[in-house]
Amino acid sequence: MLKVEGLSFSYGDFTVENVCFEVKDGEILTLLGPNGSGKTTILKNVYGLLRPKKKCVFVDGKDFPSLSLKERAKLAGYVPQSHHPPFPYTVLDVVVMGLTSQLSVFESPREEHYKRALEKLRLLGMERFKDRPYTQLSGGQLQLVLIARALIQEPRVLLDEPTAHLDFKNQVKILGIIKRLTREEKIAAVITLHDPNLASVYSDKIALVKEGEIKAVGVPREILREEILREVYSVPVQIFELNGFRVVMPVMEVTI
């Protein structure tokens, strides 16, 4: 389980303050909010790419940021918004790179590592691209390779920004895969989204983020309410029920 208790971080004139949430194995928690609200900053603090002001991130009860890079890599996998390698590595090589922190300085990947990489590509339906240069993939394919690179670490926690720069079809595909993986692999996942409707469908919990603060945390039916979404997004909305899910629609303002 991932537990965040009072995470705070500042840089420049932006501050993330007193962020708290829990995610159990097999659950997806979505950080939902507008651009610039602090979602990526929260993820980077959780993973240790940024250092919070105090001990506040725990994975299975362990103080996560205090662990070595090798220990952290075994517990959590981070999938960035985008990745641009300097050389046209093959897809298979990029996935194997996920094990870099678990190998010694002079150790090269072995056959068993490449077998693990193929297993993760197969899990994501990407095995046929194993020999293709990473730089020749589409946006959706790139994201799947990055997820495979994180999964090869066999993490307990997956931190992902899955739909950045993707079209609707690939957003749905990636989110569906993440939801399946969290259930089958018993992973606790934290993802970021901008769209309340995607969050409604794919999340077990939602944390609404605005200006570095968590405004509310809970299951989608409790969190997706007109008044709090108006506050977070600064636009009027209406909520409808459809097949057990909450659908968020903007209120059109008619001008004459």
Ligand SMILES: Nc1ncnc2c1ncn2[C@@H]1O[C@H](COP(=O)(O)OP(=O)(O)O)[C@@H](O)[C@H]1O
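Keep in mind it's a predicted model, so treat the numbers as computed, not measured. Positions refer to the first chain, counted from 1. What we label the rigid core is the largest C-alpha set whose atoms superpose within 1.5 Å from one form to the other. What changes on going to the form predicted in complex with the named molecule:
Once you line up the core between the two forms, the Cα of Glu161 ends up 2 Å or more from where it was.
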Second form
Amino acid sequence: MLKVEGLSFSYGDFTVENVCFEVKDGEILTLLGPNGSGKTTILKNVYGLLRPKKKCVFVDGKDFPSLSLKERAKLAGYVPQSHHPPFPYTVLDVVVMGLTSQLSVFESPREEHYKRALEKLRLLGMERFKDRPYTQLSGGQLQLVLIARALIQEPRVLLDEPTAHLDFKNQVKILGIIKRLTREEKIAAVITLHDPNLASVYSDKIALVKEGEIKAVGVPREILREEILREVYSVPVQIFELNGFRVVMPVMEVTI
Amino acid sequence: MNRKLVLLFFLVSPILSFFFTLCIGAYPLPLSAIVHIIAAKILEIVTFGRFTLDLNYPPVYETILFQIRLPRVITAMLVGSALAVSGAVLQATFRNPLVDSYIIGISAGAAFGAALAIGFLPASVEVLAFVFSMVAMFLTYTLARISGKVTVITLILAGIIINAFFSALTSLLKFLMEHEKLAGVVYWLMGSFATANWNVVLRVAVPVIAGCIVVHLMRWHLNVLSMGEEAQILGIDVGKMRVVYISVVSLMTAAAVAHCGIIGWVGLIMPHIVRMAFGPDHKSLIPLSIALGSTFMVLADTLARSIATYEIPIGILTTLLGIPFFTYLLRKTRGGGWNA
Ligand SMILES: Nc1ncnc2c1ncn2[C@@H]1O[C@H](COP(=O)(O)OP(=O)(O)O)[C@@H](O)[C@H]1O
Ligand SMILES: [Mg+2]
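Show the form predicted in complex with the named molecule, please, the one above being the form predicted alone.
Below is the whole assembly, all chains and molecules, this chain first.
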């Protein structure tokens, strides 16, 4: 269980104000909002990479950001929005880095650690790439490798735009995998997305973010409403109901 | 299979080159004599002189071996390992394939510190070399950090500036130095193993072996540290780890520079050759860089002392070998990140 109670943070000219949400184990909460609305900033604060103004993030009741980096890495994984490979490590070498927090500085990973990394790769259908340099993967495959690296840290993950740069098929595939894993492994996940429809299908909860504030948080059916989306995105939208899901469509401003 | 053979070759290459190079010189020694004399010496030492072998070799053999070649070869091997490991560590720490202790100015700082101690201050050469190598490192890093970011290019540019700065200061020291000391300093600065003796071996060996052991034990975490700030989410205190690795590198570089002058490019080239052959995992990269660094240095030194009737300073030789390699790397990496 991950609980955020009144998170505030300031970059100087940009502030995040009084963010509150709660994610149970096995649930996905999606932060949805326009570019620059503060989604990444919120995730970084939750993980303690940026320092929130006061105690406000609790994982199983523990004040999360005050833990050491090592203790935090044992409790939660993080998939960054972008990644720049320094050297062409193999896929397996990258995933095993997720176990850093369980090794002392004088230790190297052993057989058992590589086995665990391989299991995660298998879970994501990436096993056959294990010896490939990870600089030679497609965007979607790289994303899967980084997700495997975060998942091995268990049992909570924060994923910043897991579907960025992916084609439609891979967006669906990755979100499907995240959905399945959070259910099966009882992982609490916070992710950020750009597409309200994908959020509607895959999230248990959605938090709408605008200018560093959460405008609404709740189950997708309640959150995806015309007025509030229009306010958050500043574009007119229409909502349709389909098989129990809400579908968000832009309103065309020019008539053809 | 093939890979295993190459690996084995890398790992035994220091031993092969060790014996090979002991044979070579103005007065060539036969390999059998070298093996016998060394074996006899070891036997004498481990039995505290109770056993001695009578060998019928000219006494000059023993003198050449123990007074001249062995200390020189061992020093070269230590310095080669130190520089190669330093390069590997710096490349990982800064996620920058184009650096080593020479390029980012650590060597120039160490040389200034050593020259200061030799010419003017009653301080230990090694200590001042270490202090100024750290100062140089700090200055380079500070200069390279532009709005919170250190890029591949800013680090190299900052290195150029700090290199120039400390070279100028060292030149100033040379200018002010007494003439008797000057010749020695000039020769030492160009990089040479000619002055090696058992005292030098000892003073280089302690920091270099200690440094190599520490880096070797901590080698896998270099993989993680090379992820940059992102390593935080894997549970590593990036700032603290960088300081630890850089201090060890400075210590080893300072020991090498204080006794053997500035020898550039070795630290840049060796880790790259290992990466090309065995991949970038530091689990294998570090031990293999140690092996290859010592092999390369000892062979380069053999070349330097036997190619002409006079000795060529080793620093000049490694630079001439290093520049084409750096050019190749610059093109391969396009001056940016690593795209294999
Ligand atoms: N390191 C930084 N320093 C100052 N301002 C920043 C920094 N990073 C992001 N910002 C600002 O914070 C705001 C929110 O950014 P971000 O959280 O990355 O948005 P999102 O992830 O929702 O696109 C933006 O206005 C951005 O300019
Ligand atoms: Mg973002």
